[in-house]
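Just one chain is shown here, as structure tokens, and it is the form predicted on its own.
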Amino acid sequence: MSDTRHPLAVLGGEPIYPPGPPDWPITDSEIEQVFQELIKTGDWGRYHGPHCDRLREAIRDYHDCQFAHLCASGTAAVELALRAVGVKSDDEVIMSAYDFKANFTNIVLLDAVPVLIDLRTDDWQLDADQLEAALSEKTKAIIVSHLHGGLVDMNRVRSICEPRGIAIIEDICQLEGARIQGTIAGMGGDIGVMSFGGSKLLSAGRGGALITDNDLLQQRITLHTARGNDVSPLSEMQAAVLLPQLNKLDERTRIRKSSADKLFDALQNSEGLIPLRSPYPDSSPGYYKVGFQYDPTTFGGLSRDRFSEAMIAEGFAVHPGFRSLHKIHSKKRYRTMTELTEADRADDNILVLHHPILLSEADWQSAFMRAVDKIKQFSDDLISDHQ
């Protein structure tokens, strides 16, 4: 009997890449050893032990900074950073109109006002050239998030903010280990924010950190969190698990970049998926997600979300990105100076590939391209099936 199934996996066919997305986080021999030692010593259940101190020291050494504060999440770290730089009621904090929702929420939590600016056209990162127009006498800080393999022009941000005393919070939750215009990610502003969430490049299920060379910011963080016990702690168990991952971060960053570059080479002659790649010299991105500008016209009008469903069925963790912030919040909650044209486009058409596959030694890039080509070939069937 002939096989009458549709060629597309989402319509009942066989997937192009049956291994599917790799598991994350990785459980390697070093991680296994950590848990064995935690059981032997009982450190997994202690308030205080050696592991948080070791992690703080390792983070300081890695970033060549004076101060590293561990906390319960990247979201908590952003709030602490805002408090450390002195954001208070009625202040304004500039941020990209396309960013993680919690960054916006943290600003509003402090009764301050997010000021949204649009994105660059080429890589959908915060457009530093629009920064000056967004300034006001109320501007206190800027949150700079580097997202989906893209990089923000930190040299331009500093040239505008530093002379005016505007604090720069650098959110590196998606690219620990990256280099941006000659500076390690997180040290390009006044304070850097890290995340150790369960899907992140450095994973402990939950957790975060702040890094800075500023003594005043360090003191403010300490005063806010030290209440007999830490108000937002990272556990000894989490710290112990993070240490071997930090030791391997540079190696894995190199592998991820090489793997992403192979995919970008394969995409050079293909239309419809344009990687988010920043042009800055002396820079090396990090890839928690690999971002793409999706062009539905190349796929016969197939929606971004339906393309995502089809790629997932073929074995690739390609998902829509964040919602742009002005699309999900009342206009009463934020200020903007311009039309957010590129943020509108990103809201409709950004796609992201989750990072675990970038560590795979298999030739998944060829399979990825076959999946894209197959979806393009049968896009009409996907559209009609969804109507």
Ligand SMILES: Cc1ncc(COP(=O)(O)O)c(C=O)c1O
Contents of the next structure:
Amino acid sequence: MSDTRHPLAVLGGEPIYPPGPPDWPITDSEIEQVFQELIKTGDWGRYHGPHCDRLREAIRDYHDCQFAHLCASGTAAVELALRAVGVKSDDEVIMSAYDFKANFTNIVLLDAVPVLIDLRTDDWQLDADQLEAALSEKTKAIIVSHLHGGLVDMNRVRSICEPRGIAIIEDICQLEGARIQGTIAGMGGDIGVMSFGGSKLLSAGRGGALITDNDLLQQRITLHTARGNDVSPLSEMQAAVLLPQLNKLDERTRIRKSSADKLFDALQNSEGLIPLRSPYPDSSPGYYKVGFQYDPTTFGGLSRDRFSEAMIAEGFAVHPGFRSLHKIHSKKRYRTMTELTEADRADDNILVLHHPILLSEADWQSAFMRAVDKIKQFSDDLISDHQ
Ligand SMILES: Cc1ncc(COP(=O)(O)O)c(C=O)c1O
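For comparison with the form predicted on its own, produce the structure of the form predicted together with the ligand.
Time for the whole complex; same chain goes first.
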């Protein structure tokens, strides 16, 4: 009997990559050992112990910096960074119009004003060339997030901000372990922000950290958090599971990069999915997500969201990215000087591949390309099925 099922998995057919992405977080023998030790020592249930101290020291060593502060999340870390650099009511904080929503919210909650600047055309990262035009006498700080495998031109950001005393908060929640123009990610500005959320490259379910060489910023963070009790703590249990992951970060960053490069090579012969890749020398990205510019016209007009559903059904965690901030917030909340043309495009057509598959040793890149080609071939069926 012939198989009458549709070739596309989303329309009832066989997925191209049934294994799907590997599990995340990874429970390897070292993580198992950590949990056994936590039970043996009782550290899992204590306020204080050796693990947070060890993690702080390891983060300092890793980034070659003076100060590491552990906290409850990347979101909390961004708020602490804004407070530490002294953002107050009515100040302006520059950021990309495409960024993690909480970065915007954190600014607004301090009664300050986000100033949104547009993205670079090629890699959809904050366009540092538009920074100067966004300055005003109220500009206090900039939040720079490197997103989805792309990098922001930190040399340019520093050349504009440093002479004017504008604080640079570098959000590395998506690329701990990366290098940007010769500097380890997180140390390119005044203060770096990390996340240890459950899907992140360093996972503890929740958690975050701040890194800096600046004494004053360190003191202000302590002032905000140490209230007899720590208002935004990371637990001993979380710190304990992060340590072995930090030790493996370089090795995993290398594997993820070579895996992503293999995908980029394969995509060179295809149209419609352009990876976000930044051009800076002496740099090596990190991949919490691999971002793409999706072009519906090469898929017969298939929408980005329907393409994503079809890829997920084939076994690949390819999702729409963030919403651009000017699309989800009232104009009263932010200031901008230009049309946000690229952020409009990103809002419509950005796609992100989640990182766990990058550690897989299988030849998933060929399967990925077969899935893309199959969707291209049957895009009419996907469109008519959705009408
Ligand atoms: C760029 C960026 N900044 C900040 C955060 C916040 O991190 P958390 O989830 O730990 O609050 C995230 C989380 O996804 C992020 O992607």
